[in-house]
Every structure is written in structure tokens, then in C-alpha cells.
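As C-alpha cells, one chain now follows by itself in the form predicted on its own.
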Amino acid sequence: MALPKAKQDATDARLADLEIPVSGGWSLAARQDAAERLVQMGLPQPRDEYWRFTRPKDLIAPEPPAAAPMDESDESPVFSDKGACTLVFRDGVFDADASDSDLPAGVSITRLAVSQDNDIDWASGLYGKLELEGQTPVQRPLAALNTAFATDGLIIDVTDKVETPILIRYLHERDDSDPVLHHLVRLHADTELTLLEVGAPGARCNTVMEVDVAEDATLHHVRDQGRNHDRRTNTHAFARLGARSTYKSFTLSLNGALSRNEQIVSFTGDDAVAHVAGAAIGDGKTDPVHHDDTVFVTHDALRCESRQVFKKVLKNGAVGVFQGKILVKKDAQKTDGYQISQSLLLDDDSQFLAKPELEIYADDVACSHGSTTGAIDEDALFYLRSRGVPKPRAEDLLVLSFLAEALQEIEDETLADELNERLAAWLGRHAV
């Protein structure tokens, strides 16, 4: 069936100057398949059901809108004191000189861009596979675009319980950079890894991470997307969970002209756990801010637990979006699914748009969802002020208290504490 004209024109314009960046190697077939699927489905348009709240124009334009790099020299890089093994991408290009060359025991890492002639059977079986599975029942054309045209990324193979975190640090230095990065992460049975991501990969970025967590394995994923006002960010994380495995992912986002983060989680083994959480602060005083979290969790195994916890603080016309779904299939009995999305609006100009969904076909489950929007509690504010706390400081304390539930989803308290301290310092400087 022919695509609508607007969708066809947008797709043709975006693909006109794109070429699959490899001519052979193990990822070529998956890339060609993704490119064909993208042509068939077309790029997203505002009338698409899952894009009704977020205009995709800046994410699908042939050229990225200019985004000036942000001077963050007034503070040390996040997680710089955690002893992590650091790998650096500068505007989407791997920087070997700035990266650590010695990897911790229990993990091997290679780059997507230089691995095509290597024999990596597991990577060829994973690249694009979870992305393809995640296209049903909701089409995700920007993820297909990534699979087809990603220029680099990391291939991370975890074979033991790795004590040292892996830190992917993104540096944005050019105002027209447009990186497309694709990461693969495999955790063997009974292994564990903490994976950190920090910064904005570019002026506009499209990143995909495909994560395969085998039985009894655990991945802790913590991401700080930085506070660049002009960035346009589109991310997808596809996670497949084996029996008794654990996947915990948290994202912190401050401002940003347009941020859309998608998490697609699939339970394929019994007794697994997935917690997906996020905290966002948007202040549109100087630049528009639009932040979108879209989550789809599929329960297809027994006795699995999922949690979605998302909090947004919005001011000066900032817009927050949450679209979250829990799908429980017929045989996924004893499912425990929880979803909460909440916004704190600090003025009347901002808005929060929520679309929470439950679709349940099993009859022995405990699932719930809720979404609320409100202002700062005037009684709590009065209490703090009556005890000598200045109003700006009192409001900051209430904002931090509101975000606390999302931050508590981070397993490592030292990571959560550092992000909380960063938030407190940022709030103090910018008087949100």
C-alpha cells in the first residue's frame, strides 16, 4: 500500500543522501532489511498514533537544526570519580586517545565500525533482531533507520560479574553533528554489568541499544543526557530478558529542545525483573523544551515484575510527554506490573501529556498504572518557609523530593547520590 504523500516525501528527503556505511560484513544483511522496512513504513508524522504528542520534524529532517555545544567547564564530568572504564565518542566519532585502553576482566568490547570482517556470530545474530521484534505491534521507523545507517557503536560482551563500570562518554563539539550510533550488549548467564552513559552525542543524535540479558544475569544502566538546551535526541533501548534476569535502566534529562527516549522491554524467561525509570527537568525560559518518554513492556513469561517510574518537573512553557504500555500475554500468569507517571508544573504555561495503557490477556496478574499532574504543595512550601527556608531554596527541596522516587530506582546509591547532588546544584544556579 502506498504511503501518504507527506510521509513519502519526508522519507524520500531523509534517505536521499544516506548510504549504508558498509559494503560487506556480518551486519550488511540486517542493514539492508532495515532499510527496506523503513521504506515500507515511512518516517513518522504527527498524525501517527505514537507521535501525536511529539512533532518529529526535527528528528527526520535531512539536516539537523544547529545546536551550539554547551560550556560545562564550571563542573566536573558526571561519574568521573567512579573508577569506570571510559570510552569516548566525540560528535559520534570514537576517540581512542581519550578512551581507556585496558578493559576490566569479564568483558570484551569492540567497535561496530571496525568489526565487520571479524567473525562475531552472536553480534550478527543480535544486530537488528531486537529492533525488528520491537516493531510489533508499534512501528518504530527511527530505530529501523538507525539499524540501516549506524556508522559506529560498541559491541559489549559480558562473560563474568564485572566490578568496574563501563562509562560511555559523549562529547558534543560541533553545532551540526548528526551521529547515528548502535550499541549491542550481551550478558551471559550469571553475569553482571553496570553501564553508564553521559552527555549528548551531537547536535542531533539517533542511538539504539540492543540488550540481551541471559538467565540470572543483571544489567544496571544509568544515563545522564546532559543539559544542552539545543540538542535533539532520539534513543531506543531494546531489552530481552531471560529467566531470573534483571534489567534496571534510569535516565536523567535536563532541558533539551527535543528529547524522545523509547524503552522496549520483552520478558522471555520466567521470574525476571525490569525497572525502567526517568527524571526530567525542563525550563523553557530561554529555549523551547520538549521531553518524551515512550515505554512498551511485554510480559510473555511467568512471574515477572516490571516497574515504570517517570517524574517530570516543567516550567516556562516546557512540555513533557509520557506514553507507557504494559502488555501481558495469555500465558504470562503471576505478572506484577506497575506504572506511574507524574509531573510537577511550576507555572500555568507548561503542560504534561500522558497516555498510560494496560493490555492484559492473563487472568492472574497484579497490574496498576497511574498518572498525575499538579503544582507545588503550598502547605509544604509554607512549612519550609515558616522555618526560615528562603522560597527558592524551599521550592528546590520540594522538587528534589518529588523526583526522589525515580532516582531510588538506581540500584547503586553512590550513583543516585551523585545525580541528586548535580540536580541540587543545577537547581540552585538556575532557580527553577
Given for the second form:
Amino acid sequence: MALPKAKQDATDARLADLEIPVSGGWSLAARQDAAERLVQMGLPQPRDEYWRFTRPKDLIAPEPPAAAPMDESDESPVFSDKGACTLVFRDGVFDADASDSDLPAGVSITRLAVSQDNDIDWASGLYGKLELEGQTPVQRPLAALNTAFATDGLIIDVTDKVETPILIRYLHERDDSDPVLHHLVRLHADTELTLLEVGAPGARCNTVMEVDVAEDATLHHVRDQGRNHDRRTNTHAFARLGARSTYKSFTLSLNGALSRNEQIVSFTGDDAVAHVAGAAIGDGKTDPVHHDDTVFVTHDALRCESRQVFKKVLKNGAVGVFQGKILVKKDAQKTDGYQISQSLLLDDDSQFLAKPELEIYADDVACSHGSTTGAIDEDALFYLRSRGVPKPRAEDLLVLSFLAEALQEIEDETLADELNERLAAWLGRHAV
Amino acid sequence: MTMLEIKNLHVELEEENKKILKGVDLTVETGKVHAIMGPNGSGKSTLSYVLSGRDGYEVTDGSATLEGEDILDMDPEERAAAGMFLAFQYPVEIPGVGNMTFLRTALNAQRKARGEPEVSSADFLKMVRAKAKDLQIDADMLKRPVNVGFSGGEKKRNEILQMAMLEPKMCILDETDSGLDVDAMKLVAQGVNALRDEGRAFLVITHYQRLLDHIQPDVVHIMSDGRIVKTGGPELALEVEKNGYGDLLAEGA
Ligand SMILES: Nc1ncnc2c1ncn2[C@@H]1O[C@H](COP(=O)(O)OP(=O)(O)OP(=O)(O)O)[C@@H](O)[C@H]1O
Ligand SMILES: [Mg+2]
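Following the display of the form predicted on its own, present the structure of the form predicted in complex with the partner chain.
Time for the whole complex; same chain goes first.
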């Protein structure tokens, strides 16, 4: 079927300068397939239902809109004191000198860009695989684009319980950088890893992470997407969960011209647990802010538990979007699905657009969802002020209080505390 | 010296143009404990909110001063720093804000506003533990978010803990006794009595004589329909307890 003209034109324009970066090796076939499905799907357009609340223009344009890097030197990098094994990408280019070379026991890491001639069987079986499965029932053309054209990424294989976190640090230094990164993460049965991601990968970025969690394994994923104002961020995380496995993902975002974070989770084994959560603060005072969390959880196994907890604080015209779906297939009995999305609007100019969805075909499940939009609680504000807390500080406390439920989804309290402190400091500087 | 002086205070609700306080006159001398009693809906809580600076009220006439300074144009936090404190009739729950963080933020903000040095966290901890112990508030409650999951009585004791920590000059207690069991009432009264001194004054709003058995007031006022209609000594509270407001109000009218 022919694509609508606008979609066709946009897709042609974007693809004109893109080239599959490898000419052979294990990822080539998957990349060619992805390029083909991308051509068939076409890139997102404003009329697409899935893009109703978020304009895809800046994400699909052939050139990224310029984005000035931010001087973040007023703070030490997030999680820098956690003893993590750190791997650095500078505008999407791996920086070996800035990265740790010793890996903790129980994990091996290679890079997409240099591993093409090695025969990494599992990687070729995973690369583009979860992305492909995630294309139904909803198309995610930008993820296919990533699979086809990703220039680099980490291939992380976890064979034991690893205590040292792996930290991917992104540095954004050029105002026109446009990295396309694709990470693969595999956890063998009964293993565990904490994976941290910090910073904006570039002026514009398209990142995909495919995560395969085997039986009884646990992945903790915590990211801080930086605080650069102009950045355009498009991320997809595809997770496939085996029996009794656990996947916990948390994302913190401060400002950003455009962020679209898609998380696609599917349960393939029984008794697994997935929590995806996020906290975002957008203040559109100096630059526009648009933040979109789009989540799709598919239950296709028995007794699995999924939780989605997303909170957004919006001010000065900032726009927040949440699209979240829980799909429970016919045989996924005893599913426990929960979803909450909430926004705190600090003025009348800001808006929150939410589309919470449940689609359930099994008869013995407990699923609930809710979405709320509210303002600062005046009674609480007065209570704090009556004790001598100045109004801006009192508002900050209430903002943190609002976000607390999402931060609590981070299991490691030292990580949660650090993010909370960062937030408090950021709020203190910004008087949100 | 005069701590609090309210003259001819008229207050309306901003939204409804409803008159609630219709000329309140009340003077509390430093070092004294005053009690206000009065039927439901007579305006007692409204008076306490207006004095502490809550939004939603319009002062259409009259004045209120704290140690001679006009407070009605001050923000609530400025009033707090100047020494005003209200123990709420309904303390507010604030999920996600730890009790300790809240107390320390409040204490240091007040001190900063007054140009005093902040209290170190070690000193703060020592102070809060000692005072919590006096009020039989356990460590676990201190760690929890402000008032979340506290029983009615625990909330009231938490108000007194805040008062003890902040050491305000003018303490207004709005029905702090309601919802308290006998033992908790004694603890609260002890907390208040421990703070009683020459430099401080109290305005205790209550419906019952019971609290006043423990906190001996110097002066008792009866409020009705937005005015102080009668003022007397402690015997006035006993009279209310015995006969209700009927006779007193008929007399005042
Ligand atoms: N925000 C409001 N909206 C509408 N009416 C109000 C509001 N606040 C107070 N009132 C009214 O003002 C009057 C005085 O209320 P207030 O709470 O001050 O009384 P009170 O003396 O404290 O009563 P109680 O003994 O029951 O605590 C009541 O009639 C009450 O309904
Ligand atoms: Mg009242």
C-alpha cells in the first residue's frame, strides 16, 4: 500500500542521507530488514494516532535542530560516587580514554561498532528482534530507523550477579550532533545488574535498548536524561521478561525541548515483575518543554505484575504527555497490572495530555489505571508557610513530595536519594 | 507588654462576601494564657487563620499587631518568623515530605529570616529527640512523612512538637484537645506549660474545660457570631461547662 504523500516525502527526505554503516557482519541482515520495514511504515506524521500529542517533526527531520550544549560543570556528574564502571559516549562517539577499561566480574561488554566480524551469536539473535516484535500492534518507525542505521552502542552480556553498576555517560558537546545508538543487554538466568544512564547523548538522539531478561534475573535500570534545554531525545526500551524475572526502570528528565521515551515490555515467562516509572519537571520559562512517556506492556504469561508510575511537574507552558497501555492476552490469568500517571500543573499555561488504556482478554486479572491533573495543594502550602518555610521553598517541597511516589520505584535507596537531592538542588536554583 | 492586639477586626470570605468576624477586640499581654470558647461556627478558627495569614479572607476593617507590629500585611512565613504559631484544628498531611526535613527546614528558615545562625544537624537531632521524647512521639513517627498515617491524637502531639521546636512568641492552639485521650491531653498540656514563660503568650481555643484544668488560663473569652461577647477569669470556662452558652449569650445580647 502506498504511503500518504506527506509521509512518503518525509521518509524519503530522512533516508536520503542515511546509510547502513556496515557492509557485512552479524548485524547486516537485521539492519536491512529494519530499513525495509521502515520504508514500508514510513516515518511518523502528526496525523498518526500514536503521535497525536507529540509533533514528530524535529525527530524525523533530516538535520537535527541546533541544540546548545549546557555547561553542567556546576555539579559533579550524577552517580559519579557510586563506584560504577563508566563508559562514555561523546556526541554518540565512544570515548575509550574517558571510559573505564576494567569490567566487573560477571559481565562482558563489547561495542556494536567494533564487533561486526566477531560471531556473537546471541547478539545477532537479539538485535532488532525485540524491536520487530514491538512493531505490533503499534508501529514504531523511529525504532526501526535506529536498528537499521545505529552507528554504535553497547552489547552487554551478564552472566552473574554483578554488584558494580554499569554507567553509560553521555556527553553532548556539539550543537549539531545526532547520534543513533543501539544497546543490547542480555541477562542470563539468575543474574543481576544495575544499569545507569546519565546525560543527553547529543543535540538530537535516537537510542534503542533491547533487553532480554532470562528466568530469575533482575535488571535495575535508572536514567537521568540531563538538563540541556534544546535537546531532542527519542528513546525506545524494549524488554522481554522470562519467568520470575524482574525489570525495574526509572527515568528522570529535567526540561528538554522534546523528549519521547517509549518503553515496550512483554512478559513471556510466568511470575515476572516489571516496574517502569518516571519523573519529569518541565519549566518552559526560557525554552519550550515537551515531554512524552509512551508505555506499552503486554502480558502473555501467568501471574505477572506490571506497574507504571509517571509523574510530571509542568510550568510556563510546558507540555506533558503520557500514553500508557496494559494489554492482557487471553491466557495471562492472575495478571496484576497497575498504571498511574499524574501531573502537577504549577500554572494555567501548562498542560498534561494523557491516554491511559487497558485492553484485557483474560477473565481473572486485577488491573487498574488512573490519571490525574492537579495544582499545588493550597492547604499544604499554607501549613508549610505558617511554620516559617518561605513560599518558593514550600512549593519545592511539595513538588518533591509529588514526585516521591515515582522515585520510590527505584529500589536502591542511595540512587533514589541522590536523584532526590539533585532535584531539590535544581528546584532551589530555579524556583519552579 | 502587649503581645497580641486585635482591634475591631472585620473579616469576610473573599469568595462569597460572607461576613465572619464582625468586630473582634482582643488583647493578650505577654506572659499570659488566654482561652477562647464559643459555639461551633462562631469564628474561632477563622480568627486563628486570619492571624496566621491564610489566603481567602478579606480584612475589611480593624487591625492586628504582634508586639506592636502590624501583621496583617505580612506573608505567613514572615509572621512565623516574627513569632506567630498556629496549632491547627486539622493538621495537614504532606506525603513525601519527611517530618524531620520539614521541621529542620522550618526552624532554619525562621532563624535565617531573623538573622540568626542555622542549627547544625547534630544539634537539631538532639533537640528534636529530646522534645519528641517528652511528648512520647517515637522515632518512627519522626521519620514518616508529615502527619501521614498519624492518628488524630498523634497529629495533635506533632503540632505541639513543632511548637516546642520553633519556640514561637504567640502560640494559638485551635482545639488541640479535641480527639485526644486523657493521657495525651496531659502530655499536650505539659508541652504547653513547659513553654509558658514571661516572653510568650498563648491563645487556646477549646470547647472543654478539661484542657483548661491542665493549662490554667489567665483570661477566658466567649466568642459568638464573630465577636468576643464576654471576657472573664477561669470561672467563665467553668460556667460554660456547667450551663452551656445559652445563658451567657442571652446575657451578652
Ligand atoms: N472557607 C469557608 N467557606 C464557607 N464558609 C466558611 C469558610 N470558612 C469558614 N466559614 C464559615 O464561617 C463560620 C465560622 O467558621 P469557623 O471555622 O471559624 O468556626 P469555629 O468557631 O472555629 O467553629 P468550630 O467550633 O466548629 O471549630 C462558619 O459558619 C463557617 O461555616
Ligand atoms: Mg474551629
